[in-house]
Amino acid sequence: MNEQPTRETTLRLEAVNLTKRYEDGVLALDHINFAVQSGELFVMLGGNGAGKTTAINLFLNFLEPTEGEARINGIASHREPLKAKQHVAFVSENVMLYGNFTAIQNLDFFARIGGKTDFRRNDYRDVLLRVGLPEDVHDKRLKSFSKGMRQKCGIAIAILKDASAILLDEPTAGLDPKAGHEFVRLLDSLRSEGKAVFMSTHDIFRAREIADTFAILDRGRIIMQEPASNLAGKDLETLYIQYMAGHNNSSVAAAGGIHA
């Protein structure tokens, strides 16, 4: 067998010439091109609407592309979705799990879902703790548990899962300062692992301390996409606004960084 390419075996995320276009005739996503590598935290910028959960949505093979293919391992999840799914988690704002279940309870249940059926109770634990849940809550029912700690009990099912790719949609949202901190660094804890993350989010504070490329999506179009480095003292928030404005008023075409 011949040996494949590095960029085929470090390339865990990719959108190729990925359109969404709803019965109704609404173009959500308009051939949107972008890769995530492994060790890649990849922020995806834009406002309600814009497309980024489309494009999620997608990877995992809740929507059927109009044209083009998201890939994951090089998997198109449209064709072989179980296959793709294999390699993939997801964290969305609000995770969904069982309230009535502890914590321990519901990373069992995910993981037995999962097909994991080797971890003991040890591995819970520190797979919680290391996400920062203390141990005087992992029997604790999540109805009881903050939106961060939440978060943070579908962030420790992701881990369980060992998925090369992760995609989260809006994690930060409606978390307070601390959490989002905490947060921030368990990504990038998960980056040095070499998991290649994808995150949408409106959330430019946190996208600036932790991003490696940065696009903007607006009106299921990338108007710009950058490595972090190229941004370097530079107000993102006033750039962002920028790129909106001038894309709004068709102004935009001609400067660094467009895909059209």
Second form
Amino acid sequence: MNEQPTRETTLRLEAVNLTKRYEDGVLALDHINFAVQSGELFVMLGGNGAGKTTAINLFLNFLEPTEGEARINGIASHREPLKAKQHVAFVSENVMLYGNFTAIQNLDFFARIGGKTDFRRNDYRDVLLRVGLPEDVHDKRLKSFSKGMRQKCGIAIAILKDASAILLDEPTAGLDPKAGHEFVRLLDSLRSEGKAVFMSTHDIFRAREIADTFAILDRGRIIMQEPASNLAGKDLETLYIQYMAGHNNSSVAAAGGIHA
Amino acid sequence: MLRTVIDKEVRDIVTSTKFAVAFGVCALLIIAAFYIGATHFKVSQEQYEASKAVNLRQMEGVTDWMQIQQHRIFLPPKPLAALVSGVSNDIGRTVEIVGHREITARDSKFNEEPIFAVFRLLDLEFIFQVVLSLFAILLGYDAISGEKEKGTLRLSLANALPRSTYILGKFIGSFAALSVALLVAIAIGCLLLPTLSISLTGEEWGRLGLIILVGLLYFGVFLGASVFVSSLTHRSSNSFLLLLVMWIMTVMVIPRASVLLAGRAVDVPSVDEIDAEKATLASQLWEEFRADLSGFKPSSNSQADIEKTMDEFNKYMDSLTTLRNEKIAAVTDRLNESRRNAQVSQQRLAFDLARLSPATSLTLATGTLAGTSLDLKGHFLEEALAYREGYYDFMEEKTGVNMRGGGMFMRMSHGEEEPDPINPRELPDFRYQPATLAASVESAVVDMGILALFNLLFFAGAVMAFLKYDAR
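Got the form predicted alone; could you also share the form predicted together with the partner chain?
What follows is the entire complex, opening with the chain shown before.
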């Protein structure tokens, strides 16, 4: 599918009736629909096995959809995967990278396969400083890095790619509060640059700090999707637990006045 | 983008601990193989010269060429045989020329020094076959599954990086990193040769270059197999286990099992059976010969014509011996040919079956190029036969007697002065001519082609498997 000039300047990520049924019959995603605009941070909440990572895998073409489409900049990932992936950066839950390489060597490799071949050492240094990694660790091997430092490298790689959309799969899992806070600040700055950010997470508190839009995914279905502004003053944790406990809409609505 | 993946792969391998350890061990073994080979060659060279000297010395003082009881020729040692020993230590290196019996080679290196038969000499072929293949597996078993476990595969393929480019880069990168390391070790080994006073001819350098090429092709097979198996599994421990089983099958089981199967399928009469048949015939013909000998009738019974009578007797006996030898030769040829044909069929079947394993192609190709393949024995005996013909001509020229017929010769002495001793150095020199480089390459090209085919198959398999690989 070709890019469409007017909408795609804002619409970066789209799930259209996105469905995935695995070969063993498990329905991981059931006709979900959502869209992420440029400058928007979309948070997908959900328990283990809800289908959050499956959605990301469909955007990255690691899986073929059973039905529907995952679009990046209007390009269906499963039809033109290489073209679609030019417009998206990805940060995984546990960024490992190459342990024998330094931070700069890792950045150099991933920047190059991301299509950026003209970066110099200073560019890598600037982006590492931006994500909060001091200069004295830039030439250290990744195997000596903590998880928080590796996550920062991961986000630095995403920044270097300069893609219009960023997919983050549980990026704050296992980070200490300080590292988590720094991470959220980074996401905020990326959003300010107009990036469309999709983040799957269990971390309601971090999500609340930063999200523009919330969605709750349960057993492959989006059971709630609301702009953050609609949730102002609401107890998001209670709402989430009630949704996850399978409360019906009316009881949830009674607690917070939300409509799925 | 391909270059980026290749660069990454080279750096990733070269900076790993397992590479440092594997390369260290491999380099040490290769250099040791060159050193041991060179030393072994020098010792063999000295033994060869000593044997030749002893052979001539035992003829010293002999005054009649007819009195030579023993004349032996020896297979000269070759430096390449010390690097790729093949069967060179198993076959006899000495051939007795005097007489008309069937030519056989005896006194093999392992016969003289059986300890080496138990613990074979460390040579390049052994290092390629066993160590290098394990080295390739050790460095390639986690090529894809390891990247998946680390999470770097997912991150890499989240980019607009075609999978075919990724796997091609992986293959080229790992092959380049490992083969350059290997070539460095071999180069050091080659530099050792002149320092140990071993000089190779231009042709021998060419052969060594081809042997190394075959080694790299073999190495590529195991590297390709490692990447292929790694593209089929999702855990590096599983791919390592599978590759270990494959290694045992290809290096240890298939070549040996093929020989056993071929032995069962094609029956080759033993040398003892053939010898027993020959002995029966020889004994029967000897009886006939003795009976015929008693039928000799001289043309004159005069004492004065004793010399003429001796001459007639010699001629009569010569004709009988020739007849007897022709009969023996005909039967012997038939028996030998039948055994040789069965042996060739068995050998061909064994090799065809064994070629399912790349280790067989490596052994056959390197042996052929080094001149130490199974053909070495046959070639040496052919050369020895040709030499014996020259020897017979020489002896006929010196004595006037055609020694091809064998048998007994009687010579009358008239009480003349003792003649001068013969000069054994007049004997024709045995110059062993190994197969030409062109002939060796022609023989080795099939196995080199098989190795190249294995490379292609594993690479194609790896690409096919990786295109469908679940990178999640």
